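Here we start with a single chain on its own, the form predicted alone, put down as C-alpha cells.
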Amino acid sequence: MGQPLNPDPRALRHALGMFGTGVTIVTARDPAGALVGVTASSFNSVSLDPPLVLWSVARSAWSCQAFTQARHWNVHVLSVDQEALSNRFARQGADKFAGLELEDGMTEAPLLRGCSARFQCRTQFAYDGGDHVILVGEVLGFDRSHHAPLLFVKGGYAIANPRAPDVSTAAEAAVEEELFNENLLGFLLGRAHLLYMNAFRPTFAQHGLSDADFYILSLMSLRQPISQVELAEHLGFTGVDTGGGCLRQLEGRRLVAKDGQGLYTLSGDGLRVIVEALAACKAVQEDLVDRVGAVEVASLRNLLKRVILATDPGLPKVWGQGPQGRPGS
C-alpha cells in the first residue's frame, strides 16, 4: 500500500532517493560580479531543438536571487574524482572558488575544470516550483569528456555500472546450482586477476623478477626503510615467503640493500626496475581503460575497493603512515 498524501518529508525524500541522478555544480555570476555556484542533482534535459535544459534552485538558499537574475549559467556534470568539489559546492558560507582553476567561457558564469560533461546556458524561463525556482536555460554551448560520471543514488555517491548484456543460456542456467561454474565469484576474480598479471609479466622476465620480487619492490617503493617483520604484515595475505629468501635475493642482486639495524631500503638499481615494472603495469592499465571503457574501469575500482574492506581481517595499510610517522608515498 503506497505512502498516504501529505507524507512524512524525510520519507518523501527517501522513496524520491530511489530515482538515481548525475551530480552537478551550478555556476554564475550575481548582480555585482560575484562568483556563486551550487550543487544540484536536479539537472535534465528539455529539448533538442532549440537545445534546451533545466535544474531547480531552493527559494531558501543564499545563492537563489543570484541565480534568478543572472542571464547566463553553466552547468557541471561531475566526474567520479569530484565527489570532493561537489561536497565543497553543496555548502554554504566558505569561498567555494578558492584555489580552483577555471576556465573563459562562452558568457561571464565561471566554468570548472574536469568534468564529464559542461552546458554553458542563457536563462530562457524561471517558473514556480514550490519550495525551488525551476530555471530553463537554453544551450549556448556544451563539451564533454572521457571522464566516468559521478551518480548519487539512495542518499550517497554512486559510479556508473553498464550492465553487460545477458549471455546466459538455458543450458548454462541449468548448471547455475552446480559447486563449480563460471559464475563463481572465486573463479572469476582468479582469472582477471591471473590474466591481468600475464600481460605485463614479459617486463617482469626482462629484470629476472617473479611475483614475489614485484610484491616486495612494489612494497618498498611506498615504504622504505623496512623491516623483514613489517614486510610479512603487509605482504602475508600474498602467500609471499619473507622470511628471508627473497630478501637474500633481492639482496645478492644488489636490488635492495640492508643496513646495520636490519632495515631494507631500494638500491638505485631496484628503484629504476621496479619503476619500469609498474610503468609497464600503468601501461596495461590504460589499455583495458581503451578496451572496456573509463566508466567500466572506474566502477570495477570501486566494486574491488569494497571486496577489499569486506573481506579485510585487519591488514596493515599500505597507503597510511610510513616509518616514523612519515607518510606513506
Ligand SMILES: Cc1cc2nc3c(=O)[nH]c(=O)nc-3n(C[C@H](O)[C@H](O)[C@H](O)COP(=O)(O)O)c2cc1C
The other form holds:
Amino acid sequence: MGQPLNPDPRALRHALGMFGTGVTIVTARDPAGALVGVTASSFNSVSLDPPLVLWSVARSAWSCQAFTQARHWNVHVLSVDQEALSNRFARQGADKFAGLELEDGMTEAPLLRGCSARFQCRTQFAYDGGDHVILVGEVLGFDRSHHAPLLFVKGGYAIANPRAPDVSTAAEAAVEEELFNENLLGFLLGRAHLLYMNAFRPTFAQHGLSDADFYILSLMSLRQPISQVELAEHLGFTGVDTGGGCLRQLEGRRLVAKDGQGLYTLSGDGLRVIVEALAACKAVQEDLVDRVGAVEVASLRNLLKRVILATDPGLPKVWGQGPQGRPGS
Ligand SMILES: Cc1cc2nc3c(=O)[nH]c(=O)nc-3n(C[C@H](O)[C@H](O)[C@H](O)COP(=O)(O)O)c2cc1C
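Follow the form predicted alone with the form predicted together with the ligand, if you could.
What follows is the whole complex; the chain from before opens it.
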C-alpha cells in the first residue's frame, strides 16, 4: 500500500475520488457586476461559532479572479434534480445563467433556486492552496429545503440513501458459507416482489384477474394489436403460462377481442379493468414512496434497471419503438 511522493496525478485524483462529497455551485459578481459561477465539490464546513465555511477555486478557472476579488459569494448545495445544472456550471465560458430564475439575496451575489441548502457568505480569508485558492467565508445567512442532496463519489454522481442494517459486500461471503440466508439476493428480490404484488392482489381478485391475465392485459395496454406469439415472446420470462387457454378465457370474458388475422386488442371492458388494476399498482407505489422516501425509491429504480439490464437475455423492448415505428405499437 502507499503511493510515492510526487504521485501520478490520475492516481491521486482516483484516490481522492473515494471521498464522497456533495455538489455545490458557488456564485458571485465580478467587479464589473457580471455574474460568475462554478460547480465545486471542495465545499466544507469549518466552524459553527463563528459560522465559517470554505471551498477552493482552481487558479485555472476563468472566474478565479472574480471570486478572489469578490466580497461575497453564495454556495448552493445541489439537489438530486440539479445534475444538469451542475454540468452547466462545470463548463467553461458559456453563459451559465441564461434562462435561470435568480433570487435577490442579502448581498450582490446571485441566488439560484431548487437547491437542498444555500449559504450566503462574506469572504473572511483567502489562502494559497497550490493550484487552487482556498476561500473561507463567514455565513451571513442560510436556508435549506426538503430536496434530497446530489452526491459525487468515484468520479460520478450518486444518490444518498440511508443504509439498511446488515447490508455489506461481505454479505456475499456469508452467502457462500451458509447456502441460504436472508442476504441471498434471490430471496430479497423474490420476497420484495411477492410482498409488493400482495398489496394489489385484492384489486386483481375483484376483477377475477390471475397474474397471467394481469401480465397480458398490462402488456396490451402498451402494445396492441398483438399476436399470441408476440405475447409469448414478451412474457415468457415470467414463467407463467400466458398461452392460448388464458387468451381464450379473456376473450370469453370479453376483455380482449381477436380479429380475422389472429391479432388481439383490448375491449372497452378490458381497458377499464387494466386501468383500475394499474391504478392500484400506482397507489402501492405512492405508499412505498411515503414509507421509504422518494430518493430511496428513485435509487431502487436505478438499481433494479441495472439488474434487469445485466440479466436480460435480449427480450423485446416493451417501451421502445414498435416494429412499425409507432411507440409501443
Ligand atoms: C463535480 C465537480 C466538482 C468540481 N469541483 C471544483 C472545485 O471544487 N473547485 C474548482 O475550482 N473547480 C471545480 N470543478 C470544475 C469547475 O466546475 C470547472 O472547471 C468550471 O468550468 C470552472 O468554471 P470557469 O472556468 O468558467 O470559472 C468541479 C467540477 C465538477 C463536475
